[in-house]
Structures are given as C-alpha cells and as structure tokens.
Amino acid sequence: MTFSVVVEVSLRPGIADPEGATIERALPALGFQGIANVRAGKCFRLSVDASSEAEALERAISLADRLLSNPVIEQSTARIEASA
C-alpha cells in the first residue's frame, strides 16, 4: 500500500530562530496584530510504500532523522495524512 505521510521539522526549544524572529518583527507593518512566538520550520509530504501505517511512519521517521533534519538542533514529527 502507499501511504501519504507528512514530516514536519522544527528547531528544538531553546534554539534561536532568526527566520521566525524576522517574520514576527514584520507582522505589525503588514497589519497583523496580536501574533507572537513565531517559529519557522519545514514540511515534507511523502508517498511511502509500506505494508502498514506503522511501517510507513517508521520509514518516514528514519528518513527525517537521517536526511531531512539535523537532530542536534532540530526535531521532527511524522504523521499519516488523512485521505481526502
């Protein structure tokens, strides 16, 4: 079976996020008020061939840890995307 998997990668808590800070500083000039704690990250959408959801998630997590993220400063999560 083929599973649609979403992998999200973000900086670990306590790691400075200059991209998020820049976005947050620009928001008032663009008319957005009351938004704080902006953190930037990456989102990957994958199609994974596997025999079960658990196997698809395991493969996506392994891929995220080995290639898509830097585990020293980033954390990743994976989830099966609901069918439309």
Given for the second form:
2 protein chains.
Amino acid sequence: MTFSVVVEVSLRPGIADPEGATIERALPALGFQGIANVRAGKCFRLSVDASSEAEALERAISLADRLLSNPVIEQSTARIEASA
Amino acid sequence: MTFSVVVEVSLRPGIADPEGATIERALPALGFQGIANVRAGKCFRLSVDASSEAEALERAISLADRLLSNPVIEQSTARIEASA
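Previous: the form predicted alone; requested now: the form predicted together with another copy of the chain:
Let us now look at the entire complex, which starts with that chain.
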C-alpha cells in the first residue's frame, strides 16, 4: 500500500531561529498585530510504500533523520495525510 | 484567545521541484526503496491572537500570501495545532 506522508522538520526548542525572528520583526510593518512565536521549518511530502501506517511513518522518520534534517539541532515529525 | 497555527507553503502542482527531485534521486543510494513523489516545502508555526479558529486561520493565510510565499508558484495551507 502507498501512504501519503508529511514530514515536518523543525528546529529543536531552544535553538535560535533567525528566520522566524526576522519574520516576526517584519510583521508590524505589514500591519499584522498579535502574531508571536514564529518558528520556521521545512515540510516534505512523500508517497511511501509500506504494509501499515506505522511502518510508513517509521520509514519516513528514519529517512528524515538520515537525509532531511540535522538531528543535532532539528527534530522530525511525520503524519499520514488523509488523502492517499 | 491565542491559537497555535501551522502554515505550510508548498509549490503548486505542476511547478518543478528540484529540491524534491534531488532528494528522491538520493534515496536508493541510502537504501530507501519505494518512496516516490517527494515534494519539498516550508513550514511555519505561529501563535495567532484571534477571536475564533476561523479568524486565526484567515489571518495566517493572508500573512502567508503576503510574507511567507510567492503566490505565483506557491500555495499556502493553514491548520490549527491541537495544543494551544
């Protein structure tokens, strides 16, 4: 079976996020108030062949840790997207 | 009320995604088989002050279209994250 998996790679809590901070600083000038704690990360969508949802998620996470992220400063989460 | 919003910015369908294609090409050499249709994008997490979930999502999307994405080639989706 093929599962549609979304992997999100984000900086670990406590790691400085200059991209997010810059976005946050730009918001008032663009007229956006009341938006805080902006954190930037990456998103990957993949089709994973696996026999179960759990196996698809596990494969996506191991792939994310090896290829898509720097596990020292980043964490990866994966979820199944409803539409297959 | 403050809502935790996740904004995903991804290339529109049909727009070439060289980053995703490069990842996909690297997978077999790393021992990952059966993974296809890799698309790369960006993810942003924000805390949005709003009176309702719908308003928070609408503010996040208008922000994404103005500041976080290039609407010509990218599309933005927003969702509320369960933990506030």
